[in-house]
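One chain follows as C-alpha cells, the form predicted alone.
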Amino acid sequence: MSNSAKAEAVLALHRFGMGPRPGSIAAIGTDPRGALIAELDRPLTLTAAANLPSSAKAYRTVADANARRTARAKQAQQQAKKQQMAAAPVMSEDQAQTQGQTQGQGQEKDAAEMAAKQAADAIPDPGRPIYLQEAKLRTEAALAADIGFAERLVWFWSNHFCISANRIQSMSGAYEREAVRANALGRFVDLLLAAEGHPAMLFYLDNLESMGANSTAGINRSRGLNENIAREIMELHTLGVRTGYTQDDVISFANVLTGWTLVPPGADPEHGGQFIFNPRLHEPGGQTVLGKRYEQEDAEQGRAVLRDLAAHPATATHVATKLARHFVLDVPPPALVEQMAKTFRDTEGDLKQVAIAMVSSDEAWRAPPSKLKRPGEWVVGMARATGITIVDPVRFTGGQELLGEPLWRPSAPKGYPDDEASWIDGVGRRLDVANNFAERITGMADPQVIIEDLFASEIAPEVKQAVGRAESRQQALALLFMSADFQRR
C-alpha cells in the first residue's frame, strides 16, 4: 500500500467515518472511497433495538409513572393531614391565638408536603433509564461500525432534525431510531415527513395544542396558533434563511399543521403517545404557502406542503451546504456544494446518492484535515482507537455534557453548530477527559501501536516525538488524543 493510499485511508476514517480502529486501515486502504460507498449498502437497523420501547410506549411508561407519583403524593398528603388532625389537642379560640395557631398550621403544611414528596420519590422516573439504554445502543453502534460513515450520517440528520431530551427525554432515542435512522439513506421527503410528523417533534416544537382561530377548539377555547414548527421547518429543516418565504407563509403553514398532535396517554392506554390528526384543532379551508394553494383536508394538507418544500431548489442547496460543512470544511467548496445540490435535485432527494456524490468528489478530499471534530465524534474516536466496543452510558453521557455537547440536548432547534468557532473554547476541557480516559485504558492501549497501525504513521513528526518522549504511557496517550491529528478531520 503506497503512502498516498494510506494517507487517503486515514483521511477517510477521520473525515467521513468515526475514526480508525484496529484493522481499519488495512481493510479500506486499497480503495477508501469505494469502502465508504459500500458501507452505505449495509442496513442501518439496530437488532438490539428490539429490546427497547417504541417512542409511544416510552412516553406512556413515563406518563403512567408520573400519574402514580401524583396519586401517591396526594394520598400521603391526605394521610398526613388526618394524622395531624387526630393528634391536635382541642383548644379554645383564645388558647389557639395564644399558642400561635398560624405557626402550627405552617409546620403541619410543611410536614404534609414532605410526606407527599417522599411518597412521590418512592416511584422512580423510568425516563432516565430509557434514555441511557438508547444512548448505550447508539454509541456502541458507532464503536462497532467498520468505518462509521453511515453512523455519521445518522448523527448528522438527527442534529438537523433535532429535538431535546430536556423537553421529551423518554422519546429522544426512539425518535432518532424511528424517524431518522430509518430514513437517513432514503429520500429526503420521507425523512422530512417522518421527522415532522413524529410525536417527539410535535411535542418539542409546541404543536400539540396549536389550533386555528376558526377551528372548533379555537372557537370554544379561545386558544391560539403556534408558529414554532412551521417556522423551524422552513428556516432550519428545508429552505434555509432568506430564501423568499414570508411571515404570511409561516402563518399559513402553521394553520396547515394545526391538528397534528398525539394521543393523550391518559385517554388511551394502548395508543397514547402516537401521532393523531385531531380535526377539532385544524383550521378549516385552504391555505396558500409560497404562492401555491392547498385545499386538501385533514393531515394530507400538511403532507402536501412538506412534499413541495422537500422538492424546492432552495432545500437542495441548504441540505448540500450543511452536509459539506459538517464533513469537509466550515466554508465548504462551492463546487462541491453545487455538485451535491444537483444530485439532490436530479435524484429527487435521494440522500444515499447525495452522500455518494460527496465522497466521490475530489473537492471533498483536497483540503487538509483542518476541521475540528465535535466532542461526540472525538470521544467515540478515542474509544475506537483503543478497541473498546462496550460503554458505560452514564460515564459517556456525563462526558458529553462536560464537553458542552450533551446527547440529544441542543439548546435550540437549530441543533449543535458545525463550525470551529463554536467549539474551540472548549478544547481545554478535552484535556481532562483525555487524561481520565488515558488513565483508565493505559494497560490495554499502546500509543505507538495506535500511531503505526491506526494512523499508518500518517501523523505529524512532532506528535510522534512528543509521544515518544512522554514520561508515562498515560501521558503519551493523552498527548496523542489531544493532538491535531486526532482532533481534526
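If you're wondering where the values come from, they're calculated on a predicted model, not measured in any experiment. Heads up, when I say rigid core I mean the largest set of C-alphas that superpose within 1.5 Å between the two forms. Residue numbers count along the first chain shown, from 1. First, how it differs from the form predicted in complex with the partner chain.
- Once both forms are fitted on their rigid core, the CA atom of P43 lies 2 Å or more apart between the two forms.
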Second form
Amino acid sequence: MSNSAKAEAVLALHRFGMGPRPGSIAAIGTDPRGALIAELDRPLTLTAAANLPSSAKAYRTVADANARRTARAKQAQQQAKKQQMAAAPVMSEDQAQTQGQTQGQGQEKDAAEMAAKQAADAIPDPGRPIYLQEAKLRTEAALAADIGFAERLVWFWSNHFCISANRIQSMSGAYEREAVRANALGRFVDLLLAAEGHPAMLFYLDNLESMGANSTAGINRSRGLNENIAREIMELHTLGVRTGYTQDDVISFANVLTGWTLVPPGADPEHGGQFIFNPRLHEPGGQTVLGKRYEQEDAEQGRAVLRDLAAHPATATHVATKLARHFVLDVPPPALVEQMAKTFRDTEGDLKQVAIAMVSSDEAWRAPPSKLKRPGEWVVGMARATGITIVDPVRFTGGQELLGEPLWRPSAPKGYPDDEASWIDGVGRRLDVANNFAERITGMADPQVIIEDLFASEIAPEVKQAVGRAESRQQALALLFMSADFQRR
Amino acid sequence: MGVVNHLPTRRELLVGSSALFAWSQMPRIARAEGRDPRLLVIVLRGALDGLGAVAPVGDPDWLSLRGDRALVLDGKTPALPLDAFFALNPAMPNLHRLYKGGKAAIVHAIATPYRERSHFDGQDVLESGLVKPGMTSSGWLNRALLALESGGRVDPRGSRALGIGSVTPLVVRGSAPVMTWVPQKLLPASEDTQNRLLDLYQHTDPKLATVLQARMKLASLGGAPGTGDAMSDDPTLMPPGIARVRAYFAEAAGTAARYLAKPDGPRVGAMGFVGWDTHIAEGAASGQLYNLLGALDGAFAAIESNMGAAWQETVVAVVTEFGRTARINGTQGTDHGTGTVAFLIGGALTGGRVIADWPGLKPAQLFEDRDLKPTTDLRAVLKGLLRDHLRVEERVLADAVFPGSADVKPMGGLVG
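The form predicted in complex with the partner chain is what I want next, because the block you gave corresponds to the form predicted alone; please supply it.
Time for the whole complex; same chain goes first.
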C-alpha cells in the first residue's frame, strides 16, 4: 500500500469508523471509500442480543419489582406506625398541644419512612443490570467491527433520536436495538416511525398520558394535552428549529399523537410495555398540520403526519447537516451538505445512500482533522487500539460518565452536542482516564506497535518522539492516547 | 484481589491446617531461627536523580557542578545532614528520622549492570535481575521466593508475594504465585506526563495546549491536601496535584504494609511509583522532585505505622532503573544518567549510614563525563538483603536469582 493510501485508510478509521484496531488497515485495503461502503452491506448482527429482554419485557420486569417494592414499603410503614402507637404514652389533649405535637409526629413519620425505604431497598432494581448488559453488547459491537462505520451510524441515530436512561433505564438499550439499529441503514421514514412509536420515546417525551380535550378520557378528567413530543419531533427529529412550523402546528400534531401510549405493565403480563393506540385518549376528528388536513381516525393519523415530515425538504437539510457535522466538520462544507440532502430527497430518505453520498464526496475527506472525538468514540478507540474485545460495562459506563457522556443519559432531548467547544474543556479529564487506562493495559499494549501497525506510522513525528522518550510504557501510552492524532479526526 | 496460579490439589490436602500455612509462608531458614522477615521492594520508574535526593555537600566540586540548583545545608530549604559528607533532600524528614535512629541506610553511586539509557530496558534489567534486557518474563524477587521452598514447591494459597497496582511489577512476576491489590484511587497523571503532553500539544495542537494549561493552572492553585478541586463535581477525579500523588503513594504503600504485617499474609511485596523522569524543571529543593520525594517520604511513614510490630522484621528497598546526568541540562532538569541512590529502610536494618565508595564529581571522575560513576553494583545490595534477611542461599542467588552474578559478592552487615 502506498503511503497516501495508508493515510486515507487511517483517516477512514478515525473519521468514519471506531478507530484503528489490529488488522483494520489491512481490512480496508487500497480503497477506503469502497471498504466503508462495503461495510454498510454487512452490518454486524448482535447474536448476544438474543439473550437480552425486549424493551417491553425489560419494562415489565422493572415495573414488577417496583410494585413489589411499593407493597413491601407500605407494609413496613404500617407496621412501624403500629409499633409507635403502641409504644406512645397516652397524653391528654392539653399535653399534646403544649408538648410540641408536630415534632413528635415528625419523628414518627421519619421512622416509618425509613422502615419503608429499607423494605423497598431489600428488593434490588433489575433495571441497572439490564442497562449494563445492553451497554456491554453495544460497546463490544463497536470493538468487534472491522471499521465501525455502520456502528458509528447507529450511535449517531441513537443520539439523534435520544431517550434518557435517567427516566427509562429498563428500555434504554432495547430501544436502541429495536428502533434505531434495526433502521439505521434503512429509510428515514421507517426509523422515524419506529423511534416515535416506541414506548421508550413515548415515555421519555411524556406522551403516555397525553389526551385530547374531547377524547373519552379527556372529557371526564381535568388532565389534557402534552405538547412535548410533537414539538421535539418537529424541532429536533425532523424539520429542525425555525423552519416555519407554528405553535398551532405543534398543538395539532400533539392532538394527532394522543392515544400513542403503552400497555400498562400490571394489566397484561404478556403485552405490558408494548406500544398501543388507546382510542379513549385520542382527540377525535381531523387535524391540520403544516397546512395539510389529516382526517384519519386512529394511529394512522399520526403515521401520516410523520411520513410527511420525513419527506419534507427541511428534514433532508436538517438531517444532512447533522450527519456532516458529526462526521466531517463542526461547520460542514455547504456543498457536502447539499449533496447529502439531495441524495436524501432523491432516494426518499434512504439513509444508506445518504451515508454513501457522504463518503463518496471529496469534501468529506479533504477537511482537516479538526473534529474532537466525543468521549465514547475516544474511549472505544483506546480499547480498539489495545486489541481489547471484552468490556466490563461497569468500568466502561463509569468512564463515560466521568467524561461527561454517560451512555444513553443525555441531559436533554437534543442529545449530546457534536462540536469541539462542547467537549474540549473535558480534555483534562481525559488525561486522568488515559493515564489510568494506560496503567491497566501497559502489560498488553506496545505503543510502538500501535504506532507502526495500527496507525501505519501515520502519526505526527512529534508524537512518535514523545512516545519514544517517555519514562515508562504507561506514560508512552497515555501520551499516545492523548495526542491530537488520537483525539481528533 | 486477584490470585493467580492456584494449585488446587495441594490446597485441598492442606485445607484446615492453617498453622501449616503460616509456617509454609515463612522463608524456610529464617523460620528455623524463629524469625518472620518481610521484604518490600519499591521501584521508582523514570530514573531518580540520586544527587538531587542525597547530595554530596562535602564534595568540593558539588557547587560548581549543580550551581544554584545544588542542595546545600544553608539554602532556603536546607538539606538535612546525614554525615560529614552527605545531606538528604529536605522533603524527607521521615527518612531522616529513621536514618538517625539507625533504621535507614542509603547506598550512593549505585547502579544495575545496565549501561545504556532506555527506561524500558533499564527497568527490565533492574527487575528481571539479569544482565541484559528482554531475556525473561520473571523477576528476581519471585525467583528468590521459589528458591526458598525446597524443590521449588510453592505455597498453595498463592499468597506469598504481593504486587501492588493494576500491573504486577516484573520484579515479583514469575512462577511463584502472586496476589495483587489495586489501589482504589485513580493514579493521577504525573506532573511530568502533563508537561510532556503540554509540550506535545504546543507543537501540534495549540487549542488543546490552552485547555491543558488552564487545567494545570487550576491544579497548581490547589486546595488543601485531599480536598481537591472545588469546581469538580466528581470527587474521584480531582485535577492532579501533589496532594493526590501523596495520597496515592501513601495508600498504596500503606496497604502493602498492612498485608505484609498480617500473620498469615504475604512476606514479600513489590510496587512501582512513576514520575521520576525530571527532564524539565527538576526542582530538587522546591519543585517536582521535592514533591515526589515528599510523597515517597509519606509512603515510608505509612509503611512504618501500618507494619505495627512486624516493622522490626521489615526491610524496604527503594530502587530505580538508573540515575540522571550529574549536571543540570538546558531546561533546569537532568537527563538520563547512570549512578544513583538506593534507599533501605526498616526495623530490621543496621542503618544510620551512607554506604558509598565515592567516585568524585570532577569531569574525569564522571561516567562518560556526564553521569555519576557507579561504584556499587545494586545486585550486591539486593543479594546481601536476600541472603541475610530472607536467608536465600548464596549459590542460588548467583545462579537463579541474579544469573551471572557470581563475581558480585553480597554486601554483608545490612541487617542485624
